[in-house]
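The chain below stands alone and is given as C-alpha cells, in the form predicted alone.
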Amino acid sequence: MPPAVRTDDRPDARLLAPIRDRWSPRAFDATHGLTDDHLALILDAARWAASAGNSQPWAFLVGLRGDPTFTAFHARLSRGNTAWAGRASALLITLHQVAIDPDSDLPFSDYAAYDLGQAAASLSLQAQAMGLHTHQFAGFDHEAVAEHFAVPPHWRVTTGIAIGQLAPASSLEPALAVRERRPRVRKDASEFVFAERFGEPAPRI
C-alpha cells in the first residue's frame, strides 16, 4: 500500500494523525469494499458534530459503489470527477438545511452551512483514522442530482464526498497521476491568522 503521506510541506509531528495524515487522494482500490459497520461509524462521527443550537442541520444521501444512489450521482459528476470518483467504495451527497422546514416547530439556524463543514470534517477525520481516505468536492451537476432525489426546497445540495482505501498513483490515467504527486502544502499561518486588524499577522504565530 502507498504511504499515507507524502513527502513534502509535512505538518507538525504534533497534530493528531488523522488530521496529520489526512489528504484528498483521487486514486482509489475499485475492490475494496465499504462494510455497513465501517459506514454507520463514519456517519456516527458526523452526527456528533458540534452545531448551533444542537439543530443538526445537515443531511447525507449516501451509495455504495454499484448501488442506485451511487450509479445516479456518479452519472451527474463533472468530466473531471467522474474519471476517478467512480472506483471510490462509497459516494456521499451533503445537504444543509436552507430554510424553515413548513412541517417541523423546529427553528431554522442561520449557521446551517457551518455545521455541515463540521459534520464532514468530523466524517473525514474518522475515515482517516479507520486507514480511509476521503475527497470532498463540488463539480458535479447540483440541480440535476436535487431533482433525482427529490431534495426539498428548504435543503439544498452542497458537495460530494468520496470515500474509500488508497491505490496508487499509477491506477489513474496519466494526468491524473501527475496532479496526485504533486506536493502537498498549505498557506503560513501568517497568510490567515490575524491580530488587532485582518491582515496584520498575529505576533504569537
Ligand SMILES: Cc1cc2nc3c(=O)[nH]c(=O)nc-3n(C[C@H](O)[C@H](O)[C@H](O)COP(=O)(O)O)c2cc1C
Contents of the next structure:
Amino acid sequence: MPPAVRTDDRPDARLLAPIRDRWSPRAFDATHGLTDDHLALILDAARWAASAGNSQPWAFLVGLRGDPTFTAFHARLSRGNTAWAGRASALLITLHQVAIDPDSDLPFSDYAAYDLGQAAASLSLQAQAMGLHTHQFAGFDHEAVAEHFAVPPHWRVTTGIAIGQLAPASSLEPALAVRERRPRVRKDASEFVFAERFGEPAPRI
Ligand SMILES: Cc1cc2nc3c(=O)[nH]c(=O)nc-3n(C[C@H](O)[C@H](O)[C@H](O)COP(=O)(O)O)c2cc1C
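What about the form predicted in complex with the named molecule, after the form predicted alone?
Below is the entire complex, every chain and molecule, led by the chain shown above.
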C-alpha cells in the first residue's frame, strides 16, 4: 500500500515557529553574507545538542561563499546541487565519528550518526529562528571531499548544509523554480506512530 501522504495541509500553527517555518529552499540570495557572529551562534546550537555519553561525535568544515573551503566543496557537488548551492552564504560539511580515535581516549559510541543528526537539526532550527534558511544535502562526491580536506579514517563525511537568506523562486532557472514551488508532502502520523504493535497505528494519535 502506498504511504498515506498529506498534501492538503500546512504545518500545525501551534508548532514552534522555526519548526513550522523551516523548509529546504534552492533559491538563496547571492548578495547575503553571513557574519562571523551569526555563524558562531548557529554552530553553538549544534554544540549544545544531546549525544550518547556526551561524546559529541560531530565535526563541521565551514566555508563562506567565495572562500577556499566553499569553492572546493562546491566543485565536488552533484550537478543538481551545483545548480543552486553556490548562492548560499555558507556551505557546511558535516562529519560523524565512525571509530575510536587512535590518539585519544575520548568516548565513542555507535550512536554517532544519530547524534550528528540531532546537532544538524538544532543548527537548522537556530538558523531558521534567525531568519535564515538551511538546505541539507547528500548529493556530492564524499570520497573526493574526504580526500581534499584530509579527513582521518575514523571520521565519515556525511552531508552538506547550505545556509543563507531566502530569495524569490523566480530568481532560479525555470526548472528549479518549478521544484521550488512544489507543495511539501509528509506521511500521515498513522504511518509511523505505533503503540501496542509495530505497524498498527496508535489509537490516540
Ligand atoms: C540526509 C539528507 C540528504 C539530502 N540530500 C539532498 C540533495 O542531495 N539535494 C537536495 O536538493 N536536497 C536534499 N535533501 C533535502 C530533502 O530533499 C528535503 O529535506 C526533503 O525533501 C524535505 O523537504 P523540506 O526540508 O523542505 O521539508 C536532503 C536532506 C537530507 C536530510
